[in-house]
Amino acid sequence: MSIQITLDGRTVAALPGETVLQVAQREGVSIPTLCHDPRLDPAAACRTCLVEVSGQRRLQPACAWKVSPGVAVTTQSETITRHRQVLLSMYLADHELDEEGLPITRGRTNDLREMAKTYGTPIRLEPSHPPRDSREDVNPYIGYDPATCILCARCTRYCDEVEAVSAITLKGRGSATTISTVAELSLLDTTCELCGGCIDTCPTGAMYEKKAPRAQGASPLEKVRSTCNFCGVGCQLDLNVQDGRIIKVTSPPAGTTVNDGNLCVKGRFAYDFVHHDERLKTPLIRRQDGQLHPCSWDEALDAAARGLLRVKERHGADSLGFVSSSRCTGEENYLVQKLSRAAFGTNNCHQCAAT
C-alpha cells in the first residue's frame, strides 16, 4: 500500500520503507551520491546526498532516511547547495588536482570530478594530500591508486555483502586511513576472488584495472553489451571497445541485467583470447595431405555430418557420442541433444555442466 509523500513541493507516492533516494530516483530528480551503491545497506557516509526533510533540525541522508506519510522533502535549496559546495571543496583538498582545479582521472571514471564541475567548488581550501600506504599490489588485475581514495568504504563493503569474502578493509586512522588487506597481505593471500567488483563500484577510480591502458586513445570508446561465454549463467557484460579492440570489460549497471551487475574474474578480465594472434577465425579441414586447411562453414558441416554417418554405418549409433558445453545457451544445448537423439537416433548425449 502506497503512501503520499511532498518531493521538492510536489505530491508524490511512495512505499512504506523506501529512503528518500529511491523515490526521488523513480521520480527523475536527481540526488548525487558518491558512497551508495544499490546493492549495498546504505552508508550515508560521504554526506553528498543530505536533503531536507521537514520537521527536522539538521540535513538529512536521503540514501538512507526513510519516507513517512505526509512528510516534505526538499532536494534543492541554498543550504543545500552550500553544503554540497563545502564538502566537495573539503573532497577536492585531498586529492591531486589538474589546470582546471578538479581531481586527475588517469584515463579512469571519476564521480568526484563530473560532481564538482556540475556543483562548483567556489571555496578553494589548502591542499594537505595525506600520505597513504601506495605499495603496488603483486596481483595481475587490480591496482589501488590512495590518491583519489575518498573512503567512501563501497569496495570493502561490496567485498563483504554481496561477495562475502571480506578480503579488504579499512586501515588506519584519520588522513592516515587507507585500503588494505588482513597483516598486509597481497590479495593473492587473501580470501579474495579477484572479481574485480571493488573496481566496479568505486566511484573514483581509487580502485583502478591493471590490465585497462591508463590513458585512452583519441577515438570514442564504444560500449557493446554482450553475454559473458565462460559458463552458463548468462551474465551480461559491456565490452569496451576502442579502435576496434576490446580494452576492457565492465559490468552493467546493478538492477538491470540477471547478474545485478556482477562479474567473476574470468567474465571481468579474461578477454585477452578475442584478439589473440593463434585465436581461429575460419573452420580447419584436414585434406588427403594430412595437413589443416581452411574452409567454409558449409564445407566443414558436410564434413563432419558425412564422418558421423559413416561411423553410423560401420558401428551403430550408440558408437556415437554427443557432448554439449555449458558457454552454450539453453537453446543451442536443447539442439545438440536433438541432434543425437532425432537425426542420429542416440542417447549417449551429455552436458559439460552435469559432471
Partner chain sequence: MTNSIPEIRDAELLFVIGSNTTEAHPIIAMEMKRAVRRGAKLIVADPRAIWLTEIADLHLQLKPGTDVWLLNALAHVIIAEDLVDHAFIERHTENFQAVIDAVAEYTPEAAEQVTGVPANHIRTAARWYATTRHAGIYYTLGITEHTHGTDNVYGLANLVLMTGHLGRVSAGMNPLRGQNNVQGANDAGASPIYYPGYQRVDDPAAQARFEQAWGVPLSPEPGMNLNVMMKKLGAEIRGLYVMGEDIVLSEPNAGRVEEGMNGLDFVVVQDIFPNETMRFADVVLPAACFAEKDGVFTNSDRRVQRVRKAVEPPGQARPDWEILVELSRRCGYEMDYADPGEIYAEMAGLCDKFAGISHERIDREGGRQWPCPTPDHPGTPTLHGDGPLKGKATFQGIAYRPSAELPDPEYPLLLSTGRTLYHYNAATQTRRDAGPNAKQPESFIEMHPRDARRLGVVEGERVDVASRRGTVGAAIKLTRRVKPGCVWMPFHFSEDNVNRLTNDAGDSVTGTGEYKVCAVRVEPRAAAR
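Keep in mind that what you see is a predicted model, and the values were worked out from it rather than measured. Positions refer to the first chain, counted from 1. What changes on going to the form predicted together with its partner chain:
- The chain divides into two rigid parts for the movement between these two forms; residue 49 belongs to the part that also contains residue 205.
Alternative state: the form predicted together with its partner chain, after the form predicted alone:
FYI, this one's just the chain on its own, none of its partners or other molecules.
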C-alpha cells in the first residue's frame, strides 16, 4: 500500500509511516544528518537535516518527519542553505578548530568536519570555549573526548534503546553538558556491558576506542569482512588491518547484515588473542625425555600419520577417535570427517558442541 509524494519536484512512491529521510535515501537524494541512526528513535536534536515540507511554515527535520500522501518535500533551497550555515557556524564556535578552520579530528573520523568541508559557512561567531569536563576512566576500551562531542546523544540513546542498560547519560546543562555515567563511576562499575555501540554510533569520534591507534599511519588501512569467531549469532565484522596487524574491529553499517551494525564486547574488542605471544608457532613433538620439543612440519606430520596408522593396525579403525571443532570452518570439519571416514574407515568423529 504505497503512497505518492513529491521529492524535489519528482513524484516518488513511499510507504505510510516512513520518514522523509528514509524515502530520500532510497531515492538517492542526500540529506546531511548528525544525530540520526536508523537503529534509534528519531531525536530530531541536531537540526542538520531540515527540509521544506508543503503546508509547514517552518523547516522540518527529515529524520523524524513522516510522509503523508501528496506532500511535497524540498531538500535544497535558499532557506535551507541559510539555515545550515547558521547552524554550522554555531557548531564551529562551540568546537576547537585547526589551521583550516575546521573542527579537529584527533585522528578519527569526524562527520561534523566533513559537513563543514562540504557545505561551508561564511558566518563567523565568537568562539564560546565551552567548559566541558573530561572524565578519566580506567576501563580499557572506551574513551570519551568532550572536545569533539556535539551532544547529539546517539551514544546515550544507543545505550538506552539498543543495549538497554542505560550506563551513560547526558550530564550538566547548556554549554557545560557532557556525557557521563551515573555518579561519575568508571564504566566498569556501571551496568555497561562494554559493547562499544556508543563508539560505533558516535558521528564525531568523541566516543572512541582506546586500544586503536589514534593517528592512522602511513600504510593504508584495509577492512576485511569476516564472521565473528565467538558465539552462534554469526555477526559480520570488519577486521581493520594495518601493517599486517588487526588494529581494530568495526561493524558493517546498520541494516546491511544479520547483526544490524551491532557487536558485543567479544566481537568488537576481544581480538588481542590473534597477535598474542603465546600462540603456538611451531609444530611440537614429544621426545624420549617426555617433553614436547619444536620440530619441523615434515617430522610432525610424518609422526602424526605413523602414530595414527599404527593404532589402526594394532587395534582396528574403530579404536581411533576424531574430535572436530565447532570453532573451525565448515570446510575443515568436512575434511576431518573425510579423514576419519575415507582415510581411516571409522565413523568415530564428532564435534565438540551439542547445541
